[in-house]
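The form predicted alone is given below as one chain in structure tokens.
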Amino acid sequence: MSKKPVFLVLGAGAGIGGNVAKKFAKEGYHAVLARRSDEDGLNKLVGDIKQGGDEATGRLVNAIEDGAIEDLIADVEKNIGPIEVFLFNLGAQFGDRTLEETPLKLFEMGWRLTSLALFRVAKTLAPIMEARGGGKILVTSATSAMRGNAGQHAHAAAIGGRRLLCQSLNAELSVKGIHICHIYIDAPIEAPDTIGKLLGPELYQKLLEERGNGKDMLVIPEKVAETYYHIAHQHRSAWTSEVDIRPYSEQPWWNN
């Protein structure tokens, strides 16, 4: 068992999930990083945190599987320590697809990865947090939670549902000491395992040359991590329930 408070991220890629975990670990948390696949990538993230003298544990978890989320939470609570902050960072971005190109199975998977998975987290973790007097659940989201676009049928429906689920959870749980914040990223993220995978190596490199690599025109995961940490440590008289993040050069979704 760790003597430190526990930060658990579900969806710990090399972008936001991994970098937020690094931030919390550096600030004195035991970071637990859970992701579906790429054990080598997971081990690298955990190794980077440990190399800096901080605590971290990795778990491979397929969140769609029955009982996987519930078992993860039970395992961490029993063998590592009480989960003080949970970051729900699962994505369901399948790229632009027409209605004809969006099969029912894909549409359903988007819902399972976003809304249903978050519901399962809350169903399992909220009673535990309530019994302890409180906790934090941070939820990464996207522009599609606010606005549906052509080609985003599965993503917009899934992410939009996740936003409203956050509002419903917050309405019930905030008075019980559980802080839930919906954090939507209203711009591309400078991360190889999110937009990098969608675009492919060549287009991603071109994007970095045009807008990244020090130009600050893409969301930088290391900088976003500071915002996540701040939200998780707000005084309860000034909790943020929803926040939007974008670079200085981007127009907000409602003006774009």
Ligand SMILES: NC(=O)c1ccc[n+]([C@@H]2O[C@H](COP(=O)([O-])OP(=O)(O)OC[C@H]3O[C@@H](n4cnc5c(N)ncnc54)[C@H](OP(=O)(O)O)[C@@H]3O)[C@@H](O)[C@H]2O)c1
Given for the second form:
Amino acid sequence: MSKKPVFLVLGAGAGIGGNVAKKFAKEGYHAVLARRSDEDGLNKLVGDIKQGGDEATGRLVNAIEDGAIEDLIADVEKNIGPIEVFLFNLGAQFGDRTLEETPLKLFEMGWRLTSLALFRVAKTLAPIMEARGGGKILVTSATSAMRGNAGQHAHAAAIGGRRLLCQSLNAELSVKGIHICHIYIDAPIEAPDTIGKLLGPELYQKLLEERGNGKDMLVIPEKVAETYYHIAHQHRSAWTSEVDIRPYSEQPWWNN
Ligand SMILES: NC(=O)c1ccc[n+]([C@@H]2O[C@H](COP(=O)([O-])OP(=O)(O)OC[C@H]3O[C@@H](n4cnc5c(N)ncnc54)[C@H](OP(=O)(O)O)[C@@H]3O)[C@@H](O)[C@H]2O)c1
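With the form predicted alone in hand, show me what the form predicted in complex with the named molecule looks like.
The next block holds the full complex; its first chain is the one shown before.
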């Protein structure tokens, strides 16, 4: 068991998930990083945090398996400590696919990974947090939660529904001391494990050269981590339930 408050992120790659975990660990939390498949990547993120003198633990978990989310929460509560902040960082970006290229299974997978998985988190964790008098659930999201678009059928339906789930959860749980914030990132992120893999090495390198590398035209995860930390520490008289983030060079979604 840790003596520190616990921060748990589900979906911890080298982008948002890993960097927000690093920030919370630096600020005195025990960071628990859970991701699906990349054990070496997980060990590297956990090792980097520990090398900085902070506390971290890694877990390999496939969130869509039956019982996986429920078991993860029970395991962390029992073996590491009470979860004070939970970051739900799973997306469902399958790339642009026409209606014809979107099979029923993929559409369903998007919903399982995002809306249903967050519902499972809330069903398991909210009663525990409520019994303790409160907690925080932060949800990373994307532009498609705000508007549909060609090729985004599975993605937009999944995360648009999840946005409304956040609102419903907040309406019921805020009075019980549980703060839920839907944080939507309205631009590409420097995230080698998600957009990097979706694009492939050549296109991702091109994106970094055109918009990254000091140009600040991609969202930089360690900068975003400051916002996540701030939201989790707002006074209850001034909670944010939704926030948007984009680089200076981007037009907001409603302008393009
Ligand atoms: N990347 C972008 O350009 C972008 C833009 C706007 C919004 N977003 C949002 O940002 C969030 C993701 O942040 P990020 O892109 O910076 O990614 P990240 O934190 O670098 O990585 C996310 C991790 O989620 C893990 N994951 C995927 N499916 C999983 C499952 N079934 N069970 C457990 N873990 C799973 C993957 O682990 P493994 O690698 O081990 O499989 C992946 O590394 C999503 O909510 C997404 O919608 C991303």
